[in-house]
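To begin, one chain is listed below as structure tokens, in the form predicted on its own.
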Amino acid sequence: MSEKSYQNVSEIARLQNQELYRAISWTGSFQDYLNLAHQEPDVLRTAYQRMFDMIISHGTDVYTDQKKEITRYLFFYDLPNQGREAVFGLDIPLMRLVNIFKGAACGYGPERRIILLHGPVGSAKSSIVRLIKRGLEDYSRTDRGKLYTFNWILPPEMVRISGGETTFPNPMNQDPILLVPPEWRRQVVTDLIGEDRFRYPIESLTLDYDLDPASRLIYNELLRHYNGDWEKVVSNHVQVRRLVLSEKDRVGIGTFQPKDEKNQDSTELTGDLNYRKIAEYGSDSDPRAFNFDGEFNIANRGIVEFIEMLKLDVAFLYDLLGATQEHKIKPKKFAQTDIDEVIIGHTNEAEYKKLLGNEFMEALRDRTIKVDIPYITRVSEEQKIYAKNFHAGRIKKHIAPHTLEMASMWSVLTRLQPPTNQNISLIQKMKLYDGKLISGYTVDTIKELRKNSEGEAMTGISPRYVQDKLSAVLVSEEVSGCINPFMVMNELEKGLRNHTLITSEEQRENYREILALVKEEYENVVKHELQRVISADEESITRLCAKYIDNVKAYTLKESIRDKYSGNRMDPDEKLMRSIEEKIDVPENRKDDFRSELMNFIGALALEHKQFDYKQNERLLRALELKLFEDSRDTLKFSTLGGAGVLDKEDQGKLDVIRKRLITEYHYCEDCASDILHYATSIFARGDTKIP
């Protein structure tokens, strides 16, 4: 943290980046702009090209999942010091979405479509669009994301042209290149940037667009004034300026949210007459008496978002269809006006079904590219959502290990369809989806599961419900100190009674049954964790391993083994060897092969002057840990482990070691470490000693 004290104006002023302010406030002549375009052809990019480049500029990460190469676009993720929301677990839908953007950037057709994000409530549709909008704002302030527009500059004797203003900003923030007449424009641009210096096809640029009605009027008036001398018009009366996109300032980013049908007005999209100025100009068809402030107008050069798009009144759809296919809008009393912007909307399943059933919406369906945004089906990714909101730096109470994991597990399980393969449980399916290895199942198994689960993750519990219940536990006056999985699971179950999106008792009961599965899974997690904690004594494992290797060596060489205490020779300890081997399912008829393979491996290492390390053999390490836990469990009674009985000095020492390991190595606090030990007591007290 900075040691500076910001208690006076001059200290605060030092935080300002004046260089950035000067850069984004740049103004220049039309010739300056041509020079810029020649040096940096990217300033001519379309809205789609700029958006695609913005996403790519944050980098990508390519990985393989189920034998398929997946590209992760880091723009959508929680990058260090980024300080904005992120989207988790949606790599494949986002890859499809960005591929659409790429096709649109190249001018291959998607730029003439509405992009419709479709999915259940809380599946991150709005978050994706918000990220893109914020990303475009930030990108427009960088050197790589520069774009420009222009003002008309008029001397006092000519202000009648602009309605009394000496400076008249282009009302739709159009690209200054549109000041070059359309019949010259392609030739000029091709010469200006060269086909080999621009990453996209020149045909993808908006070179056939025209100026908006107000600028067109001023342009024509000036041409008449100079008797058709175009050079004098652009040299004397055009000021090019840097354009910074901003949703708050309504520059390049528009957002439209439908109201009730009675109050919907299409002028919200395409602008409206300025009745105060009609008297001044004498006509309601004079563009200077028109406010080009509809969402389509102000979103030019950027993006317009339609929230719950399919709730639009039919009258709006006509504007939407023209804006999409022809990139033109029809302001009242004026000719069609060109726009260059990304049109993206989102909707839920119910509204989309209404679209499919409405024959009058056929034209809209034909101009729509639907991108499904399902719920997350990987527990590890779902957990990141809650970890981002409920982390130690943000909340005062401690959250016990596995709390967010169990909440995530439940929400993911509600979204999965029961496996058609009777040999796979719902829990196993969840683990396979999360990348866990389960003996007997392969990548092909996962592919088959997904293939037989069409429409999966389009229903289930929303992350918002889980977040609400986590919040309820955190603020509860009944909970002090530490939040554990059972508190959260109880709150999740209690909330089902009043869940507004659960429409049947059958569904509610199904979610309760899934919660019971999660509690059972948590019990397995606890048993496994305690096994690892108790058997984490490296010296004891090393001694046990050495003893096992000595016995295996004697067995394979058909030798006796010398007892280090009595000095007597005795047969290898078959009971010890089998007690370890059985932990990793080595059958009786395979024990000789297993022991021979182990000794051959140790011998091969010795020839290379290397020493055998049991830690490098995961199967053997697991077997040794389980054996040590079994022995420790027998010597340390779990009835006293949880503090239910009187502890002698030896047991107290063992308990302190276990508690310390839980705190230092597994991130428990004193409270939840005690809770987990008490819980272990109840598990083992009922005779459930099986370790997963």
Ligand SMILES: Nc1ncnc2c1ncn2[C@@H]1O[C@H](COP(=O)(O)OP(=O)(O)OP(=O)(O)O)[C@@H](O)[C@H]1O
The other form holds:
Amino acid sequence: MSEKSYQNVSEIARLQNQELYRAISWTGSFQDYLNLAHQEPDVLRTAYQRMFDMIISHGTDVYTDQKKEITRYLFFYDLPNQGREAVFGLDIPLMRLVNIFKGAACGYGPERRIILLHGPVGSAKSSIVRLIKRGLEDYSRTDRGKLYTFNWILPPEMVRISGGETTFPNPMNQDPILLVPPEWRRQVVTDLIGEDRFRYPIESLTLDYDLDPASRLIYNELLRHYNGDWEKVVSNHVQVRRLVLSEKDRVGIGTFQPKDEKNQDSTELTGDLNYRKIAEYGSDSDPRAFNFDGEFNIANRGIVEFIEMLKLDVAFLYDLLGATQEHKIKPKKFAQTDIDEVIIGHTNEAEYKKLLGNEFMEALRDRTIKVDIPYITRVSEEQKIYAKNFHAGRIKKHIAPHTLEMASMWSVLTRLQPPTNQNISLIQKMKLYDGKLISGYTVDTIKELRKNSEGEAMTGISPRYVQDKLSAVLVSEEVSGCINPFMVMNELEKGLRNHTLITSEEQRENYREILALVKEEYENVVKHELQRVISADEESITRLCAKYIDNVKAYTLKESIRDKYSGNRMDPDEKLMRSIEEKIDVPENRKDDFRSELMNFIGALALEHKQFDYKQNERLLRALELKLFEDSRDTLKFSTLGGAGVLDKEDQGKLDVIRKRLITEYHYCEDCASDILHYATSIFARGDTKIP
Ligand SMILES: Nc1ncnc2c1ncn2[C@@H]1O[C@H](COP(=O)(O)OP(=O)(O)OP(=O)(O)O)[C@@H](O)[C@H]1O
Ligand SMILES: [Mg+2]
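Condition change, the form predicted on its own to the form predicted in complex with the named molecule:
All chains and molecules follow, beginning with the one already shown.
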């Protein structure tokens, strides 16, 4: 991004969306609202309906994974470069969750249960709820997601009714439709929106909800004032306004986090007396002297989140149960009050276990829909978490290829149960889960694996731990250039010593062993990558191919061959030819056939004036690639044994080609390219010639 200076405030002002501002500041009469509800029945939706529609509005993506059809809700997923929070790798639990929301939206029952996200620490429970909260805020600002509430408007001579205010906002941001008395409301709503212009059953709407205590009082006073003339009340004193949800402003979005268990106060949930106003009204049971500012109150029309729900004092848990089952809360001194809001809680595994033995838990469990949110079990998805945190736009240091992959591999491996099937290793299981093909294993193997791993991914290393270690490496003064997998793996290992959530030495040891597995896997990855880099060196392959064919030609014609440099004539290089042929298992006694077949083929092409291209011959290509890899590997080996200075020009050239390709095509930087070449030479120097 290039910098820019602003010469004039208006240049910045141009960034403002005035149209949006005007739209969300809309006010109108009750009649206007009726017209609106008729045109767009969606404004009457309940909180669950609005939330469900909001999620759906971001689109879905259906794919098959292991023969199972899965719907991915793009809302939870990151669209490229949006930079917003996202939840990865949990499509199945999220599908379950959204289905519950759907049931709640339709009024089939889940709206009367506590939805409890349950999972190990750091499994994205808070992230999921945070996304929903942000999503609702945004949605309420859009045309599709708009919702309304109202103010009481009183002329100066009538402000007695509102306690001195000419504008008295409905304290719980209720829907203006509640101004139509429940006795007539069903009829009015049905008339307004018809039977089939609305996606949800009419029954699911807030047909029998009452106004909050303060509005009810004002309503009744006004009604009395007009001798029972409802029309005058709503026409003269109601101003409908657009409602924009905002957690910061405590509008429609509440969060409750219990402090210590002894110190919980119901007013935090259902509001408190306003002592200053009590003096004005002369009574502490006047609802106008009440602050409807508990989390349940302010969350009306939106969502309330209960963090660490099970830490809530038992008495409050019953409040919570009431709020969910009846959609009613009971503010101090007042009658029960209707609420229209999504209630969602979360708890981690440890807290949940603590309560399992508790009798009360049974009552709670019966009224709770528990949704398990496990850790991610796919390496590629886990990696997305870290890639998002530590992408190039955000950090100045370079991260070597495979660094985040190895960290992800480790955390995923710690979560997997060891396969019961003796023929599958833990690493293989991990790869199968991630959709990698391993010969001999099918979709059914994976299904079987998943089936035999009940409760998997509810324990293990949390992404938070890995995030912390990655950031520790990033900020480390010792690391100046580029961050490589070893630095991260070492940091992950070091941290295990004082990881507070690891309870036994055995577990710690297990995590270390898994780290050793990852290091082994990294070695394979490096070998594989280098092989690919080297064999992609077309120039060298072409050269090697030409050399081979010259020799084969001389051999089949029983001629000698002319050396490029000395000009001397010599016998065909049998060693070279065999070293290539052996790579594809051409046995000694078949080599003549192989060579003459090749020459015949080239000859036939020549008759048609066509050039031979080794790429058309897969076997030969494979042989050449392997040979080239072996040669380069020897070069690498040699470079460590003898020191880079001893390399002759040709070998140095080969190394440079590899290095350059690593940088231009494989995302290495100068530093990590050197590191990896160095590392590779040590693998090869160890005599490990196995080609992955
Ligand atoms: N599936 C996931 N997708 C994206 N990010 C994730 C995922 N799981 C965990 N994270 C990341 O891990 C960190 C912890 O997640 P979060 O705070 O949502 O967990 P939590 O389940 O609420 O944990 P706790 O039980 O400790 O409250 C966050 O930075 C989050 O971005
Ligand atoms: Mg949390």
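Just so we're on the same page, rigid core means the largest C-alpha set that superposes within 1.5 Å between forms. Numbering follows the first chain given and starts at 1. Just so it is clear, the structure is predicted and the values come from calculations on it, not from any experiment.
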- Message: When the rigid core is used for the superposition, does H609 move between the two forms (threshold: C-alpha shift of 2 Å or more)?
- Response: yes
CA of I580, rigid core aligned, shift of 2 Å or more between the two forms = yes
* Once you line up the core, how about L34: does its CA shift reach 2 Å between the two forms? -> no
Students should find the CA displacement of R622 between the two forms, rigid core aligned, in Å, to be 6.2
